[in-house]
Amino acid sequence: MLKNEVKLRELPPLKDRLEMAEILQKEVYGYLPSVQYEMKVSEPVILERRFAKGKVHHSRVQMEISANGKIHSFAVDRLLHVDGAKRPLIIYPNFHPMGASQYFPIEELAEYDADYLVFCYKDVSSDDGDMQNGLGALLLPEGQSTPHTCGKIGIWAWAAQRVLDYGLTLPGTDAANIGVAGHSRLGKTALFCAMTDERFKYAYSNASGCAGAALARGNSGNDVDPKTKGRGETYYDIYTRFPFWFCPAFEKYTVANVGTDFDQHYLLATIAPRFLLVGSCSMDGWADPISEQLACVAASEKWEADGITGACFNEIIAPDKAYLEGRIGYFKLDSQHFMSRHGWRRFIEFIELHKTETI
């Protein structure tokens, strides 16, 4: 049973949502830059008019923001239906533009009823620790210059937030559904777009694991993959390797390779009372999908104080099987670390489950 297992890894107990947000902004990811800018959005270009038979084009813009006297533009991919009718709006982080891209298949995402707004996050600011780098310019004049600022996570997620205020503008976004997904380093992004933007009815984490969806405690990985030596990724493991993501006191938790009053289930119950879908694979022993599992089940207690359905599974779960009914929906790939055409499948099917519902 899942819940003896949470038992046994000894996590603080959930609080109030907006005091646990700022635990996590203070000491992982950091406080969402507060700056006066200005945004335009350039007339868009058709690149292709044949999805869905006609029925969806794929269009592109340039959103251009200004701030502190800079200013940046980055492309955004628009999968829009053309015949005015309001649909759920899903806002995209992705690793390459949406044309060139083997996480979003374009043709097969067209036939859903949903539409999708797409940038490359590397568009928005490079995957480095050059603060100065595109919006990081704007946003970041001075640099990460506290220990609460936030890193490219934070950057990243600012930029969803922008391109969610330009899917507003559209005749066809239904603003009672919209949606943030992104996979691995991007699957965090959403959950901290998400926890941070309550205008996100739904917010899909795919295998975002170790800082991400994973518990921290106890932290299980996966023998299939030796490299992972039977353990998923550890914040002393991710912040070595990539301490511009997050804020610069997230370090001091690299040592115990745990928060000392928070794990990873309190990003999850942030989102309570909204929709959680988190994805997982089977093979991917560093995204440790059985913590994946794990934080799902002690976040759903912030859904079920409020007489919710969270996570409705107690087990761990099968590859190839989906839990979508609660407000926390979780399934499992058989598979590694990738961004499928199913899991976007789950995704729909989790929206269209729950469209209807109001928060």
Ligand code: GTR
Second form
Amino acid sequence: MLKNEVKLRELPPLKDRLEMAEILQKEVYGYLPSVQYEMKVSEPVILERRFAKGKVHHSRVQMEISANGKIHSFAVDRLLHVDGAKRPLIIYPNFHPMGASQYFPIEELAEYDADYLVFCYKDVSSDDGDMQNGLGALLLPEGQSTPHTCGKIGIWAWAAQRVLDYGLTLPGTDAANIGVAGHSRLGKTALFCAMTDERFKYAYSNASGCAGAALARGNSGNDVDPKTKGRGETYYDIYTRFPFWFCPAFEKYTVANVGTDFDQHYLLATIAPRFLLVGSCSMDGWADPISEQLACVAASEKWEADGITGACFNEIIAPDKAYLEGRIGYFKLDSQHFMSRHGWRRFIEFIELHKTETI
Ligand code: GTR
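In place of the form predicted on its own, output the structure of the form predicted in complex with this ligand.
Time for the whole complex; same chain goes first.
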């Protein structure tokens, strides 16, 4: 029984949603910048009309943000149905520009009953410690000036929220069915984005691992790689290589490798009573699939307390299996660290299944 496994991890008990979100912002990801800004979106340029027998066009706009006397624009690719009927909208911060990404099978996604707005995270701000490029310069003009100022995860999430502002102006957007999806570091970003913005009804993190969906306590990840045998990535591992994803206060947790009064089930539980889909990759010990699944079970109590089904699985899930019925869906791909069309299909199925449920 997974609930017993969860007990063995001796996790901090769940708290009120806002309290958990507060702790995670203060100690891990930092607070989103609160700046005065203006946003302008260019006219779309159509790049390709042939998707889904011509029912879906691929087009691009430039989103221009001005704040603190500076301007930055980044491209947002649109995969939109042309009939104007309302559909779920998925915001997708990606590693690569659309059309050049193995993580976004355009042809297939265009066949589903959803629209997509996609941007390349590095067009928003670089994936390094330079806080003064792209939106960084606008949002954090003084850099990470306090221990609780967000890092790049916060900046990318902020951008995804602005893309949603734009998405809500489109006639084909069903505002009651908005999702955010991301892989790996961008899976952490998707979870944080949904935590800090309740307009997202669905969050899908794929192999988000350490500081994402995976519990830090009882780290059980890797039984393959001799270098890290018996464990997946730790807070120390991640903060040593990518301190700029987080707020400076997070550093103190890299000694014990656990959060004193939080663990990653808090991040998932802040999304209650909305819809969360966690995807793991079976061969991805670094992201610790078992701890990702257990985090779902631990977070589930937040849904159950409101009489709603969260996670409805009781055993460690085998590769290629998916459980999508509860408000916490979980699936495991039989794969290495990767976001594939199989994961996307699970997300679309999850949305289809829950589309008419209200929050
Ligand atoms: C790894 C990092 C993981 C994950 C991954 C990725 O190097 O250790 O936490 O975020 O990068 O984003 O591809």
